[in-house]
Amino acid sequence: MIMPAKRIIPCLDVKEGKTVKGIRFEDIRDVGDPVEMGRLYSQAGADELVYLDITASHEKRKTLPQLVRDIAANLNIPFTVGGGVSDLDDARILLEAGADKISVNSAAVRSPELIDKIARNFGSQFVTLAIDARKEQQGWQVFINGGRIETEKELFAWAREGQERGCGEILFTSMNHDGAKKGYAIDALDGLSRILSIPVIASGGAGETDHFAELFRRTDVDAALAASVFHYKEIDITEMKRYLSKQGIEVRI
């Protein structure tokens, strides 16, 4: 059988207009034009981009289809977008504008029903279920509103529920692991990857093109999404898919 390549996925947190990037959720700052930014990752090897309004749900407003509609025009990959998608009209403009696929974070918590309609009206393979969790002594815990505000919902349970309600891909967030580059919550994404029969996209902690590795060898995780390695060059996308290659990782070069 053969197995499908494992994708490598930058994410551009998006802020006012700015790519911006931070560590646990905290101290953001801005490392350039996402159109542009987005463009060179296109032409860099990336397998996919995903763009993400970080405070759009907290600040109660809409990602600009304009934005959306310039970086369709200058990329040849797909890309998903994020942020402040509350309603089928959300999906739709910003479907319309040029995303590919579409990721629901707090909304969906907050109304669960938002993945059957989007994935019933858009089919399934368009929406993405972004979760951000936090690691507590009760367990892994769903954040909210940019890492702001604490749920009761649990990482796996609310996964799978997810994934029950139509969603295509599971995107997981270890806020413990944001920006820390010190590797994966490869426990958690190994549970998440054993319990789903959807994709799973790994994101928090990447740090170095051996955590990469240790990702896939370790998990059965479909794709790897980092920020920062990428935005700051610390790792050349197509240097480390080689590497990966080596290792034995199917990836697509």
Second form
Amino acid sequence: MIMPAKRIIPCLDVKEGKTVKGIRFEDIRDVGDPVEMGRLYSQAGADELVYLDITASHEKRKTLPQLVRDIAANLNIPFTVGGGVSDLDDARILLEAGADKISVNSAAVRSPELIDKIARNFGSQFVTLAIDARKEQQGWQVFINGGRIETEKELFAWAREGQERGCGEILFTSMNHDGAKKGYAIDALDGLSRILSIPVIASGGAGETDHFAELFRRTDVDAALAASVFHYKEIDITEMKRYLSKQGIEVRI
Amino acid sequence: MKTVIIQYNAGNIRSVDFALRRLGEEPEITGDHEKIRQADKVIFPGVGEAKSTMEYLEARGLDRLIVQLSQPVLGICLGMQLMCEDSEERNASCLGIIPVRVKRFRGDMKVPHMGWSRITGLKSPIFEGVPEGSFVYFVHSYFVPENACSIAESWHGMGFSAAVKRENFYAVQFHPEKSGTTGERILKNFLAL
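Compare with the form predicted on its own: the form predicted together with the partner chain:
What follows is the whole complex; the chain from before opens it.
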């Protein structure tokens, strides 16, 4: 069966118009201009980018449409914008600014019909459901507001509901793995890609090239997202793709 | 040279505009019949739903205008599907330039087909300098089956038409405006026709 190439997606956290990377959601270090950063990533072989306005959920700010316009004007690969998308108007503004997709997280947990509305108006391909979850004794619990508030929702049920409501992709971040650099949450990601018929993006835990190889060997997820390993140049995307390709994993080089 | 992008109720028009500007073009986004008719190149982009989009075009007479154009026209994504006879998407009747019915992906494959896939069987000047098997970016749930007008193929569980050409009408299922340097080359080739 011929599938699309596995996607490698650097994630850029943006705060007040600048790119930063949160280490375990705290202790943020500034690493530059989001537009220039995006262009460099595209040249370096990234397949897609995710920009997350990490201040949005916490301080109720809106992601800046002007920044999205600048990114769209300069980037020749697709990009997703997330953080603080809380209603249809937010989505429309970002679409008109040139975002290829938006991701919804906390607002969708609070009012799940937001997913239906965005999908109906702008198409499923435009809405990614981002889910932050942590494994606890009773299972994978969904968190909102940048991992600060635990909810009643369970990961797998919520992902399935998101698909039924019309989201085009699921972006799952394991809070247990995020920042630890010991590999992705293989079991949960394997479970998600088995029960879903839409693409799954893995997030949280990448520390070395073999973590990506392991992810694509052991699960059917479509894409791997990572931030710090790319930001701090611990992993070169093109070199990693060559390595993955040698392992028989289809990637775009 | 004047390039116009047909303005209608579809997403991603801005992305196409930006991509052309990166190539040094200054396209105009317009729904004005006279401007479209007089342009050297016409781009017909689109992300969205077939039936409501056709209704929008019909309400403005753009459907009849597009089929009469004689300069090079490039349909992108939904634009390609709308160039076909009709679509399984809410049984939309389309422009009828490419005599084939648009179908929905079925089976075990993930839908939408979203991501980078290879294109092969490249046979048109718009693919000049683009190696066989190059990756381009797709986002779609419906596809144009391979047909006599196909000038490129791709796969998502099954083969489908990644690009078609009939007379002055060219169309691609993928998004050249989002397909990195390969996409830029294809757009450049189209503009040079």
